[in-house]
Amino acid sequence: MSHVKFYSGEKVPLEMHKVRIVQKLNIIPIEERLEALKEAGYNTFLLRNRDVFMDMLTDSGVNAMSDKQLAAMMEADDSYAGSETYVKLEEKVQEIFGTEFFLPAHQGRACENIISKTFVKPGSIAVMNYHFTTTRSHIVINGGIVEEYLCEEGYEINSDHPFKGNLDIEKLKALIAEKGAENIAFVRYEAGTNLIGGQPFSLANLQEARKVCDEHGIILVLDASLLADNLYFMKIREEQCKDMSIREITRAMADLSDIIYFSARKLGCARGGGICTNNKEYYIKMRELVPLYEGFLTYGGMSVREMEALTVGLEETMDMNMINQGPLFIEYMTEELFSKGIPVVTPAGGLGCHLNAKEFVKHIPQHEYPAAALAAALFLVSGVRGMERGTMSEDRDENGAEKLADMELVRLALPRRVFTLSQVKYAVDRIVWLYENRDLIGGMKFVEEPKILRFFLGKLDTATDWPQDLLKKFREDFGDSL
């Protein structure tokens, strides 16, 4: 079921699940709320989640898990070598990607470590429909060059195309021309690409890049994080994908992998991550880095307990009822916004609804970080807590000089099976108010800036004194409310 209609005409997104455990939120005041964000020098990424009343930042980790996950945990086998947990998780992976090899490791970003250190050479190019901010910087850190290839239609906000985190094939072919086959490291797909608004790519256009890749020897990753998104797309959006099974379309995206990565804090609402592949020789290239970064073969720095229920979580993510929450609860986000007039980019994505802050406070120049003072904004009035993805993602050049980033946004991310409708009918509302009061927002400037991932923990502090503005502008329309 994809979302019900009700009596007066109202399409409204269903929950397939009902609430057995909850976890206590709060609210704290306005004032409060601009206190905390003066200590996290204005970086939602340094708030205490404490002070935080929807958080917003990421569905990575913070999904919820369901019963059967939960109790699979009680069945871990601690053993540190040989572990039955790891044999489950082990046959799982080969059985739902049909690959013979699996590479445990703690989280997304070790296995692009990794598959960085083995792959990348200096000078090497890795190609990829969008870049991801630490895949980057781990290619980067080994040497390599990276070259972005989405499509056209992947950088316009508002658009009606299904599948905006396509490569551009053209400019693949082109590359390989130039360069030479030899000087490309892997060509990289991310599904449901993250710093574009968790667009997807279709199965034809991966299909498309398997030839290129297999005419001239390349190999072909797939980062596999957001898989669940960019399978309900394939499925409900591309003509090939609509009588397969959700099993059947992950493995035809597997089939045309030549290496699998994900990151279990979103793939399988759990913790940790994996590598898969069917090319012994990458697998043994890659396999001695493991216990070198991560933990022995058989955990890679994983809890077994998280292990037992990324296992269960695997197999969930082939039931369309559960990887369909996500996506219809951002569409409805997003449909909503942009009834009012919010600019938001369309269509809705997966992950999350992305706010256009160059749009949202076009007053702002880009080198003041738009979406960074938007997400501050955003917190202030809301105590929802939402992620910069923007210029403050960035990292400058090596002259020092600041690269614009092509998009401000401001994520606002939708774990799995967390909040409830009247929570999203309550940041849409303090968004619609925001944006009438927007003039009121100013820019950013850094104060502490970290060379490498600045917007993890950089700080930043305001070129006026807007947040009190808008803090009085607030009371007065809302009065005692929080």
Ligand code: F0G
Given for the second form:
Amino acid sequence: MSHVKFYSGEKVPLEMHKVRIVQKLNIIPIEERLEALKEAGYNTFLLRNRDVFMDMLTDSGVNAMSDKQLAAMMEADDSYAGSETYVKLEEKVQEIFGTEFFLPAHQGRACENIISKTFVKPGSIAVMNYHFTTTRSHIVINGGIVEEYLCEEGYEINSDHPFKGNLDIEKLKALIAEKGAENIAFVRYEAGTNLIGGQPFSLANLQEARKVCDEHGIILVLDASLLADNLYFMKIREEQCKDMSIREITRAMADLSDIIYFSARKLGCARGGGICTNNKEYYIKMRELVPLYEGFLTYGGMSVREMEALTVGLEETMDMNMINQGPLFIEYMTEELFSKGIPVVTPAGGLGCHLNAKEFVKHIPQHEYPAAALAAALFLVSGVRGMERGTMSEDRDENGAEKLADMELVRLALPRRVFTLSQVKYAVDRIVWLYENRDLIGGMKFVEEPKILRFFLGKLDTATDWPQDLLKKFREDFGDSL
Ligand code: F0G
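Hand over the structure of the form predicted in complex with the ligand; the form predicted alone is what we had up.
The next block holds the full complex; its first chain is the one shown before.
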């Protein structure tokens, strides 16, 4: 199912698809990459894609689509209200999640806006296994407080815990006892915790949380953006899921949740999002905001073509041979790096391979943004664009003090079905070289620092001219190679 055995004994992820449309890639010389980096303020978000070789920034909106998705896009029924395309999507969501009500939105954070505006009141607490950047911003902007009760193992870079995304249920109970259930806006489970290595939670953990929420009348929200990866891990790592189909596990998760929302830029390999629930009262409360912020109730900001692609993409997510592709490639990359002594988050999770910058460049203090420095250095020496997931991804507190992140990671996302094994090997090779030359990498400082979500648009400069030293060493070792 997940692995075909190789006679050689080597463990290789096998593509369960063939490539039928390709997009040309370029590798520009390292000198030009340095220029591009400088122009981007050393922020990989601000690079132009034409200068990038492997775009591992994110898996959001850049997953490969299937022939069936593309074909469906041609059938889209375009109308402002009541399009057949929307009805198909609504029915697919109802079938997969078993929820009666669906609200479309233009992407995941739009769902977060609607949910936060509806359920978060000033001073109320949103408990979660871990925050995502946009999630926290929406909760905080509405006056809410975010409490993260990730299990202890989740904070360990290397662990053999199969479900590092689990919520600490005892902490949840203690909070309820201390603050009262009426002050808790909701408990939010993030499938495949984005910011700390794409780590899954177990079905058993969600079941326990459900019990607590039932006892106290607390709403349980599931962020299903990275559901596909979480489903895969439940299926292969959790005893009670071994004999369940992916569809059954999905239903089990949905049945435990009061509200499910997702970014369709991840789930369903399209672009868009949506909120599902069986609770009519919640639905009606949230529904008011959709025409205001998103669009009419039969598109919510999504194009009809994307809705067609999403309908097919959701169905395809119920196939183990589809959802295993991300995690298997991530596992391959992570294990290759780990076996070569490179600090990475283990066990391999979903979304991407995560370099541990705290260890990789341990000479760079957190307030000089080690993960941002490593992301810039990696782009310089390889054309591989990753994403900083550390202190730069946090915003300063109300007094202007840095909030040092729990982890300093460089996320190398593996958009589903996009990269080939030789490209992954190239990335591994360059990372190994960079690790051997890590002492050359130096710190960063902000030159332009936005107040909210500063990692998106902020510009940095290097503390010293270390990129030039790295470039020089690259030329010594690689000659005129790209
Ligand atoms: N929730 C999770 C777990 C996410 O990973 C994301 C997006 C969102 C919500 C917001 O969805 O982008 O459609 O508005 N993550 C992207 C990423 C941006 O690169 O990891 P969105």
